[in-house]
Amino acid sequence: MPALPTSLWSSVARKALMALTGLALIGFLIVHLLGNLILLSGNADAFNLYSNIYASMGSFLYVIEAGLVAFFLIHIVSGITVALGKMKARPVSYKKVANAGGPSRKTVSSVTMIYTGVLLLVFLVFHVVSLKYGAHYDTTIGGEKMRDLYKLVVENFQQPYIVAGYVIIMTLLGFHLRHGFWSAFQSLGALQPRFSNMIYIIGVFIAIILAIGFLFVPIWIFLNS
């Protein structure tokens, strides 16, 4: 396989790719959460109709899934190589991990990005396998036969260890997004000093909403089923 031109895989290019794919994936997470919130209604038909929208796309669904996989892979590979580059540039780690404040925005979130990212990747594989290739139940709505994904999700979230795992991972997601959102704008050179605090606050808000939203769903189902 021929090597990529240096300019296409430079440190700046990798940071830009990581930023762009990261922002796109945040958009995906927001849409995904909105769909998951249907679970809180307890209306199995509503959730199954929602999930069947994707199933009814046929071959186009594979295109969407391939695109998502590509975005995740680009984000992961560029993120890991950027992190390894920073480690190589600073072989001696900080003696203390703490919030530095100021323009650097050095926080526990920022210095643990690679670790939370790897754990989120492991969770993503588990999440996809457990739902996409989990038990297949059928239901009929309006005369149309479709997969009863609601039943599978509820069954999974009735397991204490799965719920506990989701809570932990979604908390880590919050930490990852807290720094990732602000860092994306910085990497793209779109972070003007007068907007820095505002972008950081927006990032923290998005991180909290997504983390709480995703971890609240399994807790709600566990306590009410």
Given for the second form:
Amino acid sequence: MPALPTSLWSSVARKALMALTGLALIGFLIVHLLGNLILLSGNADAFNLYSNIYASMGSFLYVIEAGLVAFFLIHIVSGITVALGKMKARPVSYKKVANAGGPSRKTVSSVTMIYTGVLLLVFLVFHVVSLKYGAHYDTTIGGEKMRDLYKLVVENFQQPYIVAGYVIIMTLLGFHLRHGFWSAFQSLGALQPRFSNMIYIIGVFIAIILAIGFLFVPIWIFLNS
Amino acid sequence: MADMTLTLKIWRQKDRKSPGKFVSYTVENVSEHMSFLEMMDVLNEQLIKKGEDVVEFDNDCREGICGMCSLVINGRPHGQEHGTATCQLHMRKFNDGDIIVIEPWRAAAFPVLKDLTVDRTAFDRIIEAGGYTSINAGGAADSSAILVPKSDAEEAMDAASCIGCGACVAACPNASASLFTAAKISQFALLPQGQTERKRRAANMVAQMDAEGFGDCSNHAECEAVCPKEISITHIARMKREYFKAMVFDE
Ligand code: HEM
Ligand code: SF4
Ligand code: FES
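Please move on to the form predicted together with protoporphyrin IX containing FE (HEM), as the form predicted alone is already shown.
Up next: the whole complex, starting with the chain shown before.
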């Protein structure tokens, strides 16, 4: 019996990869946001102790980081493939385009996924370079010497343009997730009409909570320091 | 209501290779009782009288069952009505003095043949790849010999109501043929007769869909909104499940 002509890079499997990595990234963002909330306490030691948990993981941290980078890469490469494929599949565009309404889920969010995605990528590079690989300050807590990440974060968020940038990008993240969360379930073949609307609404909530959560922290620090 | 006068902006293209362009026409004496295609007939009669080339458009049954009619009308495949084909769209949905933009389905896999007609044989090749069941016909089986749950029968019937018009591709921002292909996979996946070739069907039909140069599905669900048979994207979800099974298990 010859093997079935399935492929991990077929239109169906590619979107499943994108959905799995997208959902995993949402999981990462939720953990990341919970960590950020410690910043709101204004307690530098608490935040530094928290971030030191990661720093002291040693080589295990590299494993986590490599996984994260791999997930981003799979997500990005498949996303760009979808966007390029779309141009190839419709070389001549319509003179007039209207939304059909009714059961359609076509929104500003759904048609701008590649733009919000690419801007998130640009932000991500800036974010990692300016914080993870940013200035290294030291602090000593309970006799242990560790990185004073809190100082660097506060320094960053005292700059109005950085805060403004975060606010804009996190709003775009909200748009990406508004379509993305629901879309991921459909890509995985997991949606049924009876709970499709519910998943969409949960997605909108997750989008709003993550966007507001991430943009609130820089604003809070800016106003309180 | 008095007869209407309309301005039509229609895509004219001589053949596959020639570049096309929009041409404006005025049609008078359009009755609100006419269907959209009858209005196009009125235009073509005018053109014939003037000795001009008629506007080519596909049609056959004119009652929403054959899947031949197409046309993107003011940016919507099959027009603004939900659950109807272009041939079932009536002129009473328009107003005197309206400007109507009429375009062919736009997709690399559906090349324009002439004016508003496109080549939809890509769909035929997707069907050839697996949209059938191989049954050695003998005497007709007893209709109650194989029991099918009513909900399955209904859902299979919903999928089977696809008329292969291609509006889903036309409406999709990515020109994806997922709704069509999914409907054809789904109608068999739900019924006992479709089980034998189930995995092979999903794998082959998706492979052919990709090979024809249709885009990926981004879950915009515009297809469901324009489909004259209102086929749900739940069938796309089922197509994905069928494909995953084909990826993991042997036949
Ligand atoms: C913070 C990180 C990100 C998260 C949590 C995220 C999440 C998601 C999710 C859940 C989906 C839905 C998947 C599906 O439709 O099956 C999605 C789609 C998409 N993502 Fe992301 N994403 C992120 C970053 C990015 C980046 C950096 C890009 C860069 C190119 C990107 C590009 C896309 C594109 C183009 C789509 C739409 C795919 C389509 O239209 O079919 N995303 N994203
Ligand atoms: S799924 Fe609907 S829109 Fe697509 S070809 Fe079938 S009938 Fe036409
Ligand atoms: S002409 Fe047959 S469906 Fe419209």
